[in-house]
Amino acid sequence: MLTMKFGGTSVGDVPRLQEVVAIVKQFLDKQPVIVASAMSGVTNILLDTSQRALERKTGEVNNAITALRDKHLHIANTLIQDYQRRAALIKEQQESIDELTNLYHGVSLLRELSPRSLDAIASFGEILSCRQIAAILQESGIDAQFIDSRTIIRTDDNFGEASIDFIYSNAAINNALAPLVQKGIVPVVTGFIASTEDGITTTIGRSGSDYTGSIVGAAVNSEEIWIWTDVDGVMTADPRFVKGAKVLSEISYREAAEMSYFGAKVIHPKTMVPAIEKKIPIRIKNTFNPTHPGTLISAKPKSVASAAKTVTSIDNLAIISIEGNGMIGVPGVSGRIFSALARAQVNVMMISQASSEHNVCFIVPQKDCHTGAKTLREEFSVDIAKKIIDDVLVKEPVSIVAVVGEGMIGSKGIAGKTFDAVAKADVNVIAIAQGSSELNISFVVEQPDAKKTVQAVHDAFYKN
């Protein structure tokens, strides 16, 4: 069994779906199971017209669902031919445009626009996209049925980012999906959303269709899950900024973790769980390039040449640096920093600290250094006033550089190589950390350096 998940730009066109049509064809032999996305740019419709809603906007709000009425009725006028097939498509699909103009007629008149409502009403572009994926299939003379993850996915109420229960959805997916591949039939699975036990419409976060991706193949014991999207794989580098970069053939659950945290183009880690937990390989393919192999990403992947993976990075960050001679051999200094930047919900992402323990700095989103470094002047007022602390100081705006690897594991000369390629393109670097896993080396940067340094250090790995 094989499941396999198409993205929104996999999905967001006549051209695209012919394409969705015809690798499912070619791998009907491997019992395949698809979860799909909303048409690219529908969900970020569906939430903008939301807020229009909450704002009385009623012409804004008609013109939208108009428009998201004629964009599918276009595909079921192109690509479904059989009369009674594309009259029922349609029929469905309206039933759907009309429960949406419902909810934000609601949302309008009750002025109230909660997570529960953003929930249900995001949960259409999927509910659209995969009924029209179905019957084109099933156009196509291949057996196919409109699955609703709703039914077979159970979560908690916390609504936006809702929690799996995996006991509950393990079995109820493997129950409704099986006999359908058992039978020859193409299940089509919604993506990125699920219900409650009350049966209430929740959405699962970030990259949810994905997730969904993993949960159901997972679910069903495929032999792989692959992940249509619109890259050839995962590479060496961001293709748009960095010359040279090349897709990786082979990565592991740990380093497409890391490469995700710090920018790349990849699965997000919670995706990879499901699929860790049963040591199902996933596959990043690209719609645009079926052909290509793609990038497999497993436990123990093959060795490469290189022992570093990738070179990413992150922008619009900021450095907040605590410093002072009175800090040496206190306790609990950075227990208290920590402590008040959780307070004020401030997400740190990099930390690094001399051995002296005369500075400690760490980056956060540039968004919320001027909160951070607030909260951590009130933290240590007493402190600054007695000179134990001398200031907190922001420095902004600042780009985090990362190298990630798994063949940088007791590989001597990694750091040398690094730091040489970076000192050659004339960049200083603030601030350095890298963990006892050896698994990636972390640098902070100004942001103007971010992409001459980005490309300086995949040249020292990659450049032939």
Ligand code: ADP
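If the structure you just shared is the form predicted alone, then what does the corresponding form predicted in complex with the ligand look like?
Only one chain is given; partner chains and other molecules are left out.
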């Protein structure tokens, strides 16, 4: 079996969907299992419109619903000639649109938009998309079947970023899909969405369809998992922002996970987890250039061109620091900081190196920084009053820039080369990551400096 996941752009318009059909046909003898995302932009529209519904901006909600309906209707009308098939698809799509309309109406009436409601609303993107993909494949003579992943992938109820129950899901996925594939049927499974034990819709995190691809691929013991996207593979930097970014032919699972954690959007960081366990190679491929071999992600890549492989960045972060001479030698300060932040559900993304013992600083998402700072001022109110701690300081927006690659710490010149390039670009490094793994060097800069920093570091490694 070959599991192929198609991303938003790859299923985002008529020519791309025609390419999907051609690709599935080409690999039909490999017994494909398809996982797909919502059409590009649709999940954002669904979520933004929820806010409009909450604000009771009925006109805007209605316009968005009409736009979504027309977008999908256009695909059905253009790509499905068979009258009955087209009518059946349009009927199903209209039912989904009606359900969605009711949900928005509920949000407006109740003036309540919980993470649970957001997941229910977001789920329509993948449902509309995968139903039409199944119909388009059928139209071209392929025996395809739509599969709602909520019937086979079970999660907890952490809406928006739910965790997979692998024991249940692996069995359910395999039981549902293997017999279909044996019969020559191509399952088309919705990415991103799942459900709780009680059947409540969940989502597994933004850009989570890659992860669904790997969950499904591992459960059915695929030979390989292919992630079809809009670039030739994993590149040395984000090609949208960095001139001279190059495709990497092979990288390791660990590198892929680290790069994506530090901002390489091309693959979701959790995608590697199910694949590693079963040693299933992942390949990133381009629907706009399908003959390109792409990037192979595996346990032991053959070619190791250079220790530093990609330069990535994450924006919209804040750095919080706690300072005070009285902190020197006082045990338990770090413990109190991180316990307080955990209670306030503020995710600490990186702990940065303290310049001395009287300063602890760490990086959090910008949206959480004021909650984080308030929580810490409360936690340390007595210490602040006694002047043991001077203050809790927030700096925003900042970005993390990371250089990622296996064997970085072993090759001594890399940190020097990195920081030399940063200095030459006249960028101030605010903090350096503490306890970085062997795989990365990461540091914090002011957000307006991030792009030129990435370009400068990339040039230092890759410009001839």
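Numbering follows the first chain given and starts at 1. Take the two forms, find the largest set of C-alpha atoms that superpose within 1.5 Å, and that set is the rigid core. Just so it is clear, the model here is predicted, and its values are computed rather than measured.
Q | Displaced residue check between these two forms: Cys369, CA, 2 Å or over, core reference | A | Yes, because once the rigid core is superposed, the C-alpha of Cys369 moves 2 Å or more between these two forms.
Q | Core fit, then Phe380 C-alpha moves 2 Å or more between these two forms | A | Yes, its C-alpha moves 2 Å or more.
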